[in-house]
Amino acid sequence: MKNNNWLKWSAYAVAGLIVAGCATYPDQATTKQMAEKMVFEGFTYSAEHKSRLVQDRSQQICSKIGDEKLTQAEAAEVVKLARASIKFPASGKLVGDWKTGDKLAHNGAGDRIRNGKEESRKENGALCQNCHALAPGEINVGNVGPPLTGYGKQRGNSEAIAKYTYEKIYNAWMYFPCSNMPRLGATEHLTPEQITHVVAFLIDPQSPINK
């Protein structure tokens, strides 16, 4: 009997701990300003790369906490966003050489912080590979995206797809707001002509992709 009692008592004692903890849990906004604020102070190195922590609206939005969803009227407003930010080369041209591009899309350089500095290097890659299924054979590929294996082949090499595609890569929130592939031409990671090349990698017949 003493042993059910003690834990009658105990679970009541948790349970008085889970409401007030409840009770004192902050809201979604005060949450994310308090985790932003843990990051931002977190962070040692230059004021230069600091700047990396400041989000933008389009981020803004994204940063959902929990079971939060993104409304509508803010999809909307990402999509706005995203369709603003496009640039294109000042070539006219949205295909460039798939061997550059197929480089590019091998490439993890640029950007990273190594003992607080920035690393050396002549260009920015896109590294594809990271995220995306490859060229047919290829091993060392992710699959947090979906493959682009036969991406051309599939699609086909008109200006309304090489269009579209140079858009994804440069903004793909225009199309998905929020997903996770890197707004690589709108943080300008890439330059817009660096983006011709890996559209040419993903829609050009001759490219490896597409074999």
Contents of the next structure:
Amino acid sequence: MKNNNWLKWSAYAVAGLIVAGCATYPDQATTKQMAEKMVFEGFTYSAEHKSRLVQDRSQQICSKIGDEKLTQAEAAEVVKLARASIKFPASGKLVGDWKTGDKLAHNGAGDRIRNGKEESRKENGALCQNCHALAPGEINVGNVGPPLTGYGKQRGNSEAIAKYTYEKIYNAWMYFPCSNMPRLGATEHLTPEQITHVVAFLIDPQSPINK
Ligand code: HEC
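Right, the form predicted alone is done; let's see the coordinates for the form predicted together with ligand HEC.
Every component of the complex follows; first up is the chain already shown.
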């Protein structure tokens, strides 16, 4: 009998904790709404930069939290939107100058906030090095993405590879919906011409990445 009572009271205690938990913490959707509101309201800089906090349809789909899963239909929509976003350079040439691409790939600069002041750059860097290993032997590289060392050596520099590489940089989500690689062309961080230079850096046999 004593044992039974103990069980009964612990069951009540657990039920109480669960109810208290529900009452204390908002659900996932509300948490997300609150967090997004806080970020938006806390960002007090210019309208130009604040507009970047407005999520487009793909970003809304990809902004899942907790145990929310990307459905197949959502993934397909992100891929479709990514494909529709791609703009090719006016010249039609997808492979530019690898030396310019080399500089861009190693350049992590963009607009930034320093000491509470916005600083605008004339040209954004391509940020690749922040996440990827590039030419062999370089230290101080990121590992958020897979190493790109020997990229062109392994895949060659055919038209198909140039096109894949261009599209991947322009909008990474066309090939991997909601991945952690930024959509560098689609968000206008890089221009189509800048992307052609980075493509050259990746696939040109003369590029240090392929040495
Ligand atoms: C914020 C981190 C980040 C930045 C910046 C970034 N990438 Fe990525 N990249 C990733 C991640 C993560 C993946 C793997 C997921 C995917 O494929 O989207 C990836 C995948 C890739 C792939 C596909 C690899 C393959 O084997 O086909 C290529 C190519 C690539 N990145 C090139 C670049 C280039 C070039 C730049 C600079 C213009 C760049 N990335 C900038 C994170 C990043």
